[in-house]
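Just the one chain here, laid out as structure tokens, in the form predicted on its own.
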Amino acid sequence: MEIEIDIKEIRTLVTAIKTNYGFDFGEYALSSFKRRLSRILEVYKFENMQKLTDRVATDKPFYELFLKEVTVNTTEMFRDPSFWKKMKESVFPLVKDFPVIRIWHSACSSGEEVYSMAIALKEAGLYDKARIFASDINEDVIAKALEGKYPARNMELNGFNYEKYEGPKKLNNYFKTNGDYAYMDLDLLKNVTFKKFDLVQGDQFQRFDIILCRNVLIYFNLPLQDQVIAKFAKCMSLGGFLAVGSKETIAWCKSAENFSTFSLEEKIYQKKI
């Protein structure tokens, strides 16, 4: 039987996490946060929210597991192929003459999007001048990205996405399969830096020409979305590009005034000059 979760219990959990670990779930979209809490209660067989709160507050290894369960880590290579085609055909030509192309993958999860960008840049002849920064709050998924090891069964979908993107090669040019796993060519990471970073509370750190924050904002409430978009605006070069997910928009954020719409279909925005 599903355990009822009330707002007071969620606030108690959020306060315990912020007090003990400094991470603030207070501005996460309530509906999606509540769904994930329900799943954790069921999977880990907690009798009630108080038991979960006590465990999270006193058991740091379990908190790290909790964080992994609550944050969103589902991704694919070349997810939304039309987006990647737009990047290749319309964005890359506008940055190709930059001496250095600075790119930030925020909330990079297990790295599939980072490898997609590296492959796209390589095929466009731009990888050597690119400097890619990839961040996530979850150290476990960063470690997975650095290892470049993915279930072989996932590569069929990834390869299908790459074909729809109309890549000039085959995706299997960039990985080798051994048993149940595919191992990415780690040379694709030579210009990539991974770092644990809290998108909600972390400070902006340098200037970027392209920022990707895809399929993340949907899990934040509007004030937090605005806070994150304002952060991106501060650390983006004039004329730089911001990409969000296909089901997301920055239109309702006050900070959207810093951007013009570059591609409505692919949710790409350009910082105003």
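Numbering follows the first chain given and starts at 1. Computed from a prediction, not measured in an experiment: that's the story for all the values here. Superpose the two forms; the largest set of C-alphas matching within 1.5 Å is the rigid core. What changes on going to the form predicted together with the partner chain:
- Relative to the superposed core, Ala256 undergoes a Cα shift smaller than 2 Å between these two forms.
- After superposition on the rigid core, the Cα of Phe220 moves by less than 2 Å between these two forms.
- After superposition on the rigid core, the Cα of Leu65 moves by 2 Å or more between these two forms.
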Contents of the next structure:
Amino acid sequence: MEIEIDIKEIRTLVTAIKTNYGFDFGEYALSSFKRRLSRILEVYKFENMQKLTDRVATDKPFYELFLKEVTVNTTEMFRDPSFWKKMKESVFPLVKDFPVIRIWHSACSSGEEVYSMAIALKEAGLYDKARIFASDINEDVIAKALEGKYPARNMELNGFNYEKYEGPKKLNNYFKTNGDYAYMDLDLLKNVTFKKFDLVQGDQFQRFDIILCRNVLIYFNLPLQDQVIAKFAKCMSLGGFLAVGSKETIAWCKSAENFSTFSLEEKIYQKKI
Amino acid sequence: MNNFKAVVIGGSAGSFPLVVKILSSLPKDYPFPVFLALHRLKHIRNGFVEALSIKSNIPVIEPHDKQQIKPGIAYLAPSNYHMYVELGNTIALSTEEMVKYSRPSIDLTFDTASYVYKDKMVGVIVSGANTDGADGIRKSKERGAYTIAQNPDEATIKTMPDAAIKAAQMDHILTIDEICKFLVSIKP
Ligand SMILES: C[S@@+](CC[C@H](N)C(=O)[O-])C[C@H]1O[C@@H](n2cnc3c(N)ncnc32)[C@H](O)[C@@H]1O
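Please move on to the form predicted together with the partner chain, as the form predicted on its own is already shown.
Once more the chain from above appears, this time first in line as the rest of the complex follows.
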């Protein structure tokens, strides 16, 4: 039987984490945060929220584990093929003459998005001048991205997306399958740097021409979304591109004033000049 | 019946004609938001909203994350996202793992909606091919929601309403015509 979680119990947990570790979940979107808590209660067999809160507050290694468990890491290669098509057809032509193209995947999860970008750049003949920075709050998924080893069964969907993206090759040009796993061509990571980075508390001082922040803002409340978008605005070149998920929008954020809409359909914004 | 705040409808891709029928029977100034958690053909992002809109009297939209909830609008769970009702009268989307092979998941929309609306919610499960929705409607019922399943004898695919009826004591088991009538009759 699933335990019904009360909002007050969630607040108590959030306060305990803030007091003990300084991380603030207070602006995470409640419904999905609550769902993740339900899952943790079930998987780690806690009788109630009080027990979970006590454990998180007193056991640092468990807190680290908790951090990884509350994040949602689902991802795909070429997720939303029409978005990638737009990148290829409309964004790449505008950056192709830059001496260096600086790209940031700000919530890269297990790396599928990064490999997609690398492949798209390669096919456009732009990979060599690209410097790709990829980060996530969860170190475990970064390790997966670096390894480039994915369940072979995922490659069907990834390949299907690549086809809809109308890539010139076949996705399996970029990986080898061995048993249950597909191993990505690690050459694709030649110009990629991975780093743990927290979008809520971190500050980024490099400048980027393209920032991808897809399907992570949905886990935040509007004020936190706004704060993150404002940070992006500060570390982008003028005319730089910011892409969010296909069902996310920055329209309700105050910091949207720093951007104009480049593609409403694919949620690509451009830093105002 | 009155004192309601929201209507939530769950069904599979095959329930499309039923949902069209429901939407075409609601009046223009329908006083509730209608949440549509419908299974979709995988990775087909476009076309569904347009098709539902043609005969609907109220606007049908695929909400963006954190979109404000308003009465008289039907919110269709977007392809490849779960749709949640968030506290503070907004919708939240999520890419969490599939539940019962489904994203959008009917269970999750019902779970989050009933957590917010409690006994002010009407939940309806129509025709569908798997048991998604059963857990959601059970939780909704436990939180006091008013629950309806389409009469399995009438449903083209019975699995979904059958599972719902098994999971919880429904307030009503109705034909589609009766469901339409009921949804029109309820008041805020
Ligand atoms: C659903 S995945 C999105 C992956 C990819 N961008 C995509 O669209 O397919 C969300 C990622 O955001 C990360 N995340 C959550 N909170 C974060 C934070 N505060 N800072 C950085 N990353 C965060 C999670 O660890 C997770 O890997």
